[in-house]
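The chain below stands alone and is given in structure tokens; this is the form predicted alone.
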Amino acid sequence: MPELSQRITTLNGDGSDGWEVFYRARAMKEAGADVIELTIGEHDIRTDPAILRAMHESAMGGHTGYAIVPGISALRDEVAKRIEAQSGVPTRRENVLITPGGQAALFAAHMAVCNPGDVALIVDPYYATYPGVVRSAGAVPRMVATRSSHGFLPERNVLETASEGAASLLINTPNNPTGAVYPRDTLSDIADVVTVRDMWLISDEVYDTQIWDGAHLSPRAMPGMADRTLVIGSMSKSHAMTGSRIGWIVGPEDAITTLVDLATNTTYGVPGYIQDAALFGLRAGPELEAKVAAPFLRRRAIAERVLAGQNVVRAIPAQGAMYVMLDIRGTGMSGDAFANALLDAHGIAVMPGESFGASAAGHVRVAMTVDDDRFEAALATLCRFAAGRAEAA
């Protein structure tokens, strides 16, 4: 058998590509053990019956053949509109290019603005096919180190070091796994040092209708900025339409067009009736997104009422998202050691810090993703194995 591509062989560099725990969960509760699930960032909400119904009469009407490419023009105006009243950066439909979900548009900006052996900065922790998307593109991912101590924001310090000689710097803001939201002082010191070294910015902010502390802020908006950035987008987080695999790229025009290109040589657009989906969801309003996020807010609150009661496990301030970052540290335990024993001792699975990045060692990321009482008794569990653990080290 001839040999696979070097590409797509060491897509994993290291050979993990994180999700060990996740599996071996899942695998798990296929076989009938229960298993609470605070792995992935899935919603235990479905989309709204609204927008299933949106989306069947779309389909029913006709709209299953090819789409137009860019996406169809409606979507990208209302992408459009959403994007300018966020970052008041004027914004039109030749700026935006609709994708099959956000992860194929973080794929699609990297290979828009990086050439074959490029570096491409990714702010550590990450979300974990960072790297992958990174490689697959054919550049070479270098981590900027971040600390649990200063919120795991990057530091300018940190980001002019590693950014000699990079072609671009992905953030994710809200941030998954950490839960931050970037303020201005940060996003001011990442515009800087872009610019200085010439570089894209790619912002990857499908959360940012999760917002619980703060206030969401594109680094679009920042002076001289919409030049150089890629701004990635997605109805998964906000309206719970991950399943349906729609989301998007803003940037300047002459990025967009040549993504387009891309896109007709990939994935040749998004199906008809999930834009009309997608459409629908935008034009309902902030009331339906708000609607999604409200179990995160609340759960939110009930970690941190779970997590006053103990001192073993410290939370990372989740400002935004649906996640809560814990460090066990004081357990004596890596995140991974720590996840891999939870599941096995309590049917518990959460993610190991360290599937996210080196900054992460010795944290571990709560999905707030089941209902109100298993999250609090899950939660209540997982401090009280940390405790023990603790005593025994």
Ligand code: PMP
Second form
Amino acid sequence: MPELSQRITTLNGDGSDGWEVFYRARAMKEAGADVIELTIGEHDIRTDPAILRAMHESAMGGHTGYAIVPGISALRDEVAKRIEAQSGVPTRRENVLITPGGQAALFAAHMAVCNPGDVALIVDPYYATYPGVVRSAGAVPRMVATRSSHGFLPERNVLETASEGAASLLINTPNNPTGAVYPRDTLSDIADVVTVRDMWLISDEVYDTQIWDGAHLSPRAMPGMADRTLVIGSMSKSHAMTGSRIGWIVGPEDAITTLVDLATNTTYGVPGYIQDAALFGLRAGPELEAKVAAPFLRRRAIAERVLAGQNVVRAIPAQGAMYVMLDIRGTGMSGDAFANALLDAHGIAVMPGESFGASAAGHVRVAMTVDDDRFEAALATLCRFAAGRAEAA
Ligand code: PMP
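Coords for the form predicted in complex with this ligand, given the form predicted alone:
Let's see the whole complex now, leading with the same chain.
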């Protein structure tokens, strides 16, 4: 066959895509092994039946044709209302593009603000797809290192150095994989740096309904930032609608206008019945969101309890999202070696920190996505395993 493009063949960079433990766990499961998967960010509940009924009624009512590309007006209005209520920044339909999930929104946002070859900053550790997203858009990822001892928050001096010559900065709060929720000080440092450098800020806020400590702050609400921020949203996490592929970008009207052109030529919008279901879900209000988030809050308390009983594994305080990040350097192992050994010894699959960037080396990310009892037992086993390894080291 003729050669494939460099853009596509170099999507994963030099290394692996970081999903080996996940795929190995899946293969073991398929072969009949009893494997507990604490790997991906997928709820253990399904989309609420009321949302599915709205989807069904919409489809049966005929909303199965091409939907208008920017998104149906009622949904754009509802997203605008939600973002305005959350941030205090006036937001209208013209500031909103509906996308097939947050993932497509991340790609479109980088396409909108990076020229080919531009440097796009990513805070490390990062959601595993970020470098590939940047490369798909023809830009070059550059990492902003953070420290476990600083709760994995980006630090001003590091940002200042890294941002030289960069076109954009991608942040994520509440954070996957670390559970960090960016405080005002951090957001204010970020706002200063991107303003001085005249950069775009892409703010991934797909976990905005999963906050365990404090409140969600969007950088779009910081003074002067609405003009240089693209907010990424999604109903995957907030409404357990991962498979429905529905999200959005909120940003300055001119940016959204050009993003609509991109959508016209790439995705051509999102199915009308999915949008109607999303509208129903948003209008269902905060009770439904709280119901979807509740298991993670409960399991976070379980994790705190289990981890309090030992001193080999250190938890990075999870203030939001559906994960706990564990520092396992006390075992003398890398996150990768630990995750593989834990899977072999006990059939428990967690993600190596290294899958999320160099800053998370020596850590593992545990998704709180199995029922409470199994979660508690798995975490207790993980801690005993770590203690055994630490003793042997
Ligand atoms: N951003 C983050 C931080 C995520 O964790 C995910 C999914 N795990 C996404 C974006 C993409 O989500 P979706 O495309 O399902 O909206």
